[in-house]
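A lone chain, given as structure tokens: the form predicted alone.
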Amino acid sequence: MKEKYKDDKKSSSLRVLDLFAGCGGLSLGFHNAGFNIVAAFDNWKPAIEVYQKNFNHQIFDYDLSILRKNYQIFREMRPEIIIGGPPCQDFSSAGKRNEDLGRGDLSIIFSEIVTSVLPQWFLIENVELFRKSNKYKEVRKILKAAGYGLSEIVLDASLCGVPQKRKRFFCFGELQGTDESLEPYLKKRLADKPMTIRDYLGKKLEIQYYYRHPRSYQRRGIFSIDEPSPTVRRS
């Protein structure tokens, strides 16, 4: 890689490296929380172009599957936190649910990068079914062997201020930490009830029900604005 990494030496906040960054959802969350995002990596140009328009730090266009365990570039960036959402297609209920199609291996690479760099913290995010996969069992084994304490949780977006029924699995790791140490903090600010579309948009829509084309006839297609939206699929 010929690109030069831009270091923000003036920042006193924790240094974060975002792997499989996409268009920057995790980066934005950590940035808004006051962390210093030092760099990001992805390998899909449309997402990278969006990322570049929204952040000042560098995002590398690079295929992390071809590093062959040469992780020196990440150690040179000196991240204190590594975050990432490796591709979910092999685990998603909307996909083929075959974790051996190749993309699932990128989760293993994420864990190998973390255990090579040994930041104090890491966060890996994926679909809910990832937690039950053989790939995650391998990821977990690698991380535990390196001395990370893990806090694992499935969060529903509708309990986190989003009017959408969307569940995601999060695993936070702390080097030489204890398992489940962050669980009380992760649950502390969850809402008591799901956010509905009406809660979010009020009377702007001027409708009570709407149609969303189902993936099969076994699923319903009519929804009320007095419930969270189902997962929004791309058009």
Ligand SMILES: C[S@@+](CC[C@H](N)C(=O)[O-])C[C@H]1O[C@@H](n2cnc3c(N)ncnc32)[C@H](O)[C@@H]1O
The other form holds:
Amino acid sequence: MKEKYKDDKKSSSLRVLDLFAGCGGLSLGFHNAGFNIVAAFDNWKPAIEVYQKNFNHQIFDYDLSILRKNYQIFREMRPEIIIGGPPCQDFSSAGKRNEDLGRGDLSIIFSEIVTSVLPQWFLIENVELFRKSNKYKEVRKILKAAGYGLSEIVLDASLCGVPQKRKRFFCFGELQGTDESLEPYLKKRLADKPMTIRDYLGKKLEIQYYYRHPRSYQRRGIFSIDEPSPTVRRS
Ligand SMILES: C[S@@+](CC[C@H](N)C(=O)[O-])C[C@H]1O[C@@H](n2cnc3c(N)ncnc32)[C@H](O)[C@@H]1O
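Can you give me the structure for the form predicted together with the named molecule, which would complement the form predicted alone we have just seen?
What follows is the whole complex; the chain from before opens it.
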């Protein structure tokens, strides 16, 4: 990103906190949609440095696992929405799939922060398999007990304007809302067909096929530009 994203000070836009913000992908989406990100939190220096280069608001270098339910700082920021993508490695098909290695508990911490602050809305994002995990069952129980109505959906990036096949689970919560209330709005905006690389880059690529080294020999390595890219794990 070349320029810093200017913080939106419009009083009408809802105040958002981004937990486990990384380099700011989720923050950027909310910023572009007109929300006012007031602060972000992460504890990995390289990601924090990138985040600082991209945004003007503060990112706090905080280990969110050691707060011992001392969540006053979040309450003082008066967020109307809390968003976050807690670490997914322990749920991911690309990882060890042992949700008890420790990082899985950060999702529970996310739900504890939300239910301590009680913003009108929250959004938690994670890999698709998170939805079937015991940690998510626990997260769900905590959020439901606090009175949140939940809209839970798996979205494929290639149906959301990105030329990449990448599925992610999203749970939106509304305080005193009803379950599944956002689903029609989310589904209505999905494309009818996946976005291909050609759809995105047009004629700039003077090739029809490209090679990506397969992680497993059950997967192919040659891809057409008339399909979405497989999930990009790193550049
Ligand atoms: C899946 S990434 C978040 C990606 C981000 N939502 C985005 O859109 O770019 C998870 C983040 O959690 C952070 N994290 C892991 N453990 C943490 C902890 N104990 N406290 C704070 N942040 C932590 C990692 O540094 C990483 O940036």
